[in-house]
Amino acid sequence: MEKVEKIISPSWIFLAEEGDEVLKDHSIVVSGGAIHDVVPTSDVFQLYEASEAYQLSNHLILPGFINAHSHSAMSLLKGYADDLPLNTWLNDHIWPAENQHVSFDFVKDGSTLAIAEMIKGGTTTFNDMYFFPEATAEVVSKVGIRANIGLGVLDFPTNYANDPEDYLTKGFAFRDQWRDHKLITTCLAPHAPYTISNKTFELINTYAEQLDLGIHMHLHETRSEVEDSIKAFGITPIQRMQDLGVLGPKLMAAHCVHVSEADAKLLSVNGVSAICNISSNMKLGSGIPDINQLLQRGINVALGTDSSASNNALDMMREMRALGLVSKGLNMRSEFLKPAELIRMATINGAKALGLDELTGSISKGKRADMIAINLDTIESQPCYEPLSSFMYSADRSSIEYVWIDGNTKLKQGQLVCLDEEDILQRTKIWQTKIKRI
């Protein structure tokens, strides 16, 4: 009998590979932090002896969620400037507040708050874009969550750096320091076309090609962004990125709300991944992405939350449900975006966007054991005729009882085992007293 680390035996497993199939009464075997086997529960204890065994009746196991667009440290600005359009929100409130308060400690404490919330909501990997990346990396390493951390670039000075060269110098120093960490990868993260010059984009593109790095940026978030680009350059931001050579399979384009057919074609032929952030887009009044248009073009669509400052929750379950329901209504097709497809957007599609699909994003032998267990034996979720539907339309993030990252338990019976919630709350309240409305 082979000795392994864990045997997890739920009622249902959704692998997040192709199709809608849900395995019933199967067990996941974890060894060396990886998924070692998936076998019928009736056979598993004849084949394996585990240090830990989980009998999870009426639970659904999914791959951990991949939050493909986030600004984790901005959790300290949650609720700071609500109910404002993007430009007003950003220019008149968020950037001034950041200018006053952003520091290494701000990013470390904000990232800690965000990571605690994300783990409780089933996120096991996040794609981040913010200042002082080394502060976020310290928290990631301490907690043991998987992260792709962006090397942020802007054309104007901030508390972190003075100019594009300074941003890149500091970013590459961070990358060199953390490049061997098993849970941390990096990418280049120019903020957006409206904050980055052609010269800087050319520099970023050169580094991306030389170092084989992905690029993570905001793109076509608002109608005014597109209109302003046409006025300034005579072309849309996507067309401008095409001319600059930025479009490609390593580009993670956050938002993609206002996309013409011509622009969608450019995204498609270049293999760009579109990262949808529907709650943030709706809350800021930026619009609603046409997911049908993107899918018809064969574009890889992943999901993100954006920051808590524009969303107020790092809740991937809410993103899935909102996108599914709004898209059904807009397309007047009840069968559009079924639960299995939405789950793949929140898992394996995100892994593909981040270039991590060989490592995580689905429950498959050899992949790292990044998984979550959802309790469907609740008042909200019963009766449960079909587990994926019960998960998508009835459960919420309080139904997530277990989270495993790289085979390690991070949430057990709904309680964090890797962070002190009371300490996080106290630190957050201290920041709240420091941060005043502009």
Given for the second form:
2 protein chains.
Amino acid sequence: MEKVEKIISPSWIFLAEEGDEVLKDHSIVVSGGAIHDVVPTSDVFQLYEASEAYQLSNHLILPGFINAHSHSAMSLLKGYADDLPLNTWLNDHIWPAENQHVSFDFVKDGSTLAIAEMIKGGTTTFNDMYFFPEATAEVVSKVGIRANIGLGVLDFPTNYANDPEDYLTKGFAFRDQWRDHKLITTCLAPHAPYTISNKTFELINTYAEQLDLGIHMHLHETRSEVEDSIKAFGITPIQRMQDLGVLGPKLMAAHCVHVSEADAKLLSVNGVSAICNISSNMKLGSGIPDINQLLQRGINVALGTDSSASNNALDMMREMRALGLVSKGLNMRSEFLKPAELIRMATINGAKALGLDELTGSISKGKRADMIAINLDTIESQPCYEPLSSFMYSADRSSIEYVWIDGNTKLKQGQLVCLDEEDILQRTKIWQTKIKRI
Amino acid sequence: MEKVEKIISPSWIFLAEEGDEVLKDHSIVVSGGAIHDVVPTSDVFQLYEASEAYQLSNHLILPGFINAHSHSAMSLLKGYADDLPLNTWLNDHIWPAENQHVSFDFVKDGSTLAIAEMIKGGTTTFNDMYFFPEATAEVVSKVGIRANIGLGVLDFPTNYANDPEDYLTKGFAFRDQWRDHKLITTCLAPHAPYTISNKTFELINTYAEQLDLGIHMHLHETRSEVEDSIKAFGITPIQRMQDLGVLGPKLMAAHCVHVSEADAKLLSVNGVSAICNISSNMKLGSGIPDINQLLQRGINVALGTDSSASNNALDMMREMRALGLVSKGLNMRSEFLKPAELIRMATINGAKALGLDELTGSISKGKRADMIAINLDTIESQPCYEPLSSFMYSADRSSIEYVWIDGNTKLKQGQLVCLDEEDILQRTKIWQTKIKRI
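I've shown you the form predicted on its own. Could you give me the structure of the form predicted together with another copy of the chain?
Up next: the whole complex, starting with the chain shown before.
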């Protein structure tokens, strides 16, 4: 009998590989932090001897969610300014508050709050874009969540840096410090076409090519972003990115709400990943992404929450459900975006967007053990005729009871085992009192 | 000092009367099952002596939600057939399953499951339409939730009745049996224009006038319903209801998804209440209701979940959030449908639609004490800059910790005190095994 770390025996497993099949009465064997085997539960204890065995007879196991667009530290601004259009929200509320408060400690405490919420909600990897990435990395390392952390760049000064070169110098110092961490990867994160000049994009593009780094940016979030670009440059932001050589399979384009057919084709032929953040787009009144258009072009669609300041939840189950239901409603096609497809968007498609699909995003032998277990034996989820349906349409994130990242248990019986919730709440209240003073 | 039943002292109270004000540090005094007073917490213990005092220092209190369109017993068919268009879903799946299984016991057990979910989710009144209403009433009475129960009518035979007269005879027998119950009211519930003939509508209208009863029906749910009516009658269902004299302030029109300007005007001038069920409409691919159109006409808009077989959750917080976010996104107006307005739709507007607004729907002196308390001191909801925002955009139903109906405690520290969850789950599984055999 082979000795392994963990044997997890749920009722159902959805691998998030090709096809919509749900495995019944199979066990996942974890060894060395990786998915070592997936075998019928009737055989597993003849083959393996585990230090820990989980009998989860009411549970569905999924790959952990990949939140492909976040600004985690902004969770300290959750609910700070709501029901406002993006420009007012950003210029009159969020940026002034950030100018006054953003610091290493703000990012550290904000990221901690966000990571606690994300793990409780089943997120095992997040793709972050903010200031002081070294503070986020410190929390990521301590907690043991997987993260792709952006080297943020803007053309204007902030509390973090003065000019594009300063952002990049600080970013590369951060990258050098954390490059060997097993859970941390990095990418370039120029904020958006409307905050970055052509000259800076050229610099970013050069670094991206030389260092083989991904690029994470906002793209076509609002109609005015597109209109303003046409006024200033005569072309849309996507066309401008094409001219600058920024479009490519390593580009993670957050939002893609207002995309013409010509622009969708550009995203498609260049292999760009589109990262949808439908709750944030709706709440800011930016519009509703046309998923049908993106999928018909064969574009890889992943999902993100955006920040807590615009969403105001880091809940990937909400994002899946919102995208599924709204797309069915808008297209008047109930058979569009079934649960299995939405789960793939929230898992393997996210891993592909981040370039981490050899490591995570599905329950596949050899990949790292990033997984979650949802209890479907509740008043809300029963009867359970079809587990993916119960998961998608009936359950909430409060039914997520186990989260494993890189083979380690992070949530156990619904309780965080990697963070102290009371301490986080206390620190959050201190920040709230400070920030409210503006 | 006046002796009273309960003093409830939360951080915040939203009364759901006119205006968006949130009371801070006030207490609600309950006496004789009614809201006796709302006073500053600093004064309350000088004025009143209570049998029970609740110190809820992290909580927001709202009126209980009014689920204005439900088919509660169908919770046994939750997830039975998903991702299908309404006609296929109804004709090929739901109606055959109902033909095989619907009985007094099915309705009793299904209603129990639904009511457990509704109370956990903050619903204190529901407006139900189904067969065997006497079974639903039995559960309602036992549990102590408030319900407006429809006398279901169809033109074709079902397990419950043979023809319109048989439905009505059985319905009136049910009504006579339960008419003096303090938590139960009744109304007429002709299913929909496409399942009811003009002759039957005339009969229903006569009874509605003679007995001063409300009418609860489906109206303009799908585009094909409207198109088929134009083919068959030369007019839309709303125009047909106008001709038949069915439109009026006592009509609760569920759905109203595909409504022309002329039809919206008819709803408005007749004082009809529109009951939106946006999750169900989106999931069935029926479309998305145009709330802006309805509100601009001054129509009373209330919210419902529809049944668990199409939604698949009886979660009024989801309905509010979905309607708010989707309407902001579609109208590209982030300031549209703020939390206070959505909460009014889910509470006082529902009470108005059901004709129960003198009894419930807001926290007003003299009304019955139907209220809920939500804990906002969680990782998900903190920081809390504005409690209605935290409630609407960050919290889930799992943060609802207390529910009082008619002054009695039904949920306490998140636990149902009026029903046995284990027993409900066991009965549900027995039904699932039976139903799955089809």
